[in-house]
Amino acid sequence: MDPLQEARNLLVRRWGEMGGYWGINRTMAEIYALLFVTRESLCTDQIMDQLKISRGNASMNVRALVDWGLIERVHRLGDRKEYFKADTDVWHMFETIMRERRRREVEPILATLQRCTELVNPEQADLSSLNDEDVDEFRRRVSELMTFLTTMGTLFEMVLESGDGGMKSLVQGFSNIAPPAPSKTGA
């Protein structure tokens, strides 16, 4: 096998390792994979045959993948195969996760916080029977929760806002105020 094609195996096998942990099976994520690797657009059934998988269990993935907005539809002109790419913007790549993991992920947890907070509210509820402290304490760390979360929704939203090149900016802007960040990227 030559160099690239050992180099495009290696990341789409990797990637696709990986993607248990982000969320979306391990198909889908080789599927990403290999479209980001290739330059050409592919067809179901090259994709079937570079990752030895079954045509059901392609077109479902595509379809996921195409409903994320991660990969695009592609026609051909005189061919009536559905080809697709990758979206290779990075940025972009990166937003279209994370405001899917956050609608997920994110806001359930911080409405049920809400929903926590107006159990204990003493307005509306009969708190009269219950030990103060304990409720003090369950608010309290429930509302460091979620002022936690809101904030890192905040920054996440500026992130994106910034993107590739404001990142910059934001990185500039920050050395000013703390000392630099220790480079722990080892090796």
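The form predicted on its own is what I need now, so please give it after the form predicted in complex with the DNA.
Partners and other molecules have been left off, which leaves just the chain.
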């Protein structure tokens, strides 16, 4: 195997492993990575062959990647097959994945926390049979969690609105306020 193919395969495998941490399945991550590192667009058969996956698995995950906007369909003149290529804008990929994760994970938990708050609201429920300290502590913890998630959502939006250039400036700004390294004593 040539070094370029070996490097591609390694990246596809590692990206697939990382996919679980980003909230997407391994195959979906591997397909994206394969298309990302391949200059030419690929058809479903080529994706299946290179990743050793079934047609159903390939089709389902390609459809999801198209729906997310991470890959696009490419038609070749005189060829009936559909080909696919990745959006290679790394910032757009990050933004798309983060927005989708927010929609699928954060927004539902915020709605659940809001419902939990309503359930223990003394104006809406009879809490007389419950321990006041337990109810107060529950409300406090839920409120702190909602505040944290909302704050992180605001920070997330600020990062996305700043774009790639703004993100680089933000990182530089944070590096300027980083705590100093521990001093070495006894030298």
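Rigid core (definition): largest C-alpha set, two forms, superposition within 1.5 Å. Keep in mind that this is a model prediction, so the values were computed, not measured. Residue numbers count along the first chain shown, from 1.
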Per-residue C-alpha change between the two forms, R141, threshold 2 Å, rigid core fit
no
Would you say whether T154 is displaced between the two forms, judging by a C-alpha shift of 2 Å or more on the superposed rigid core?
no
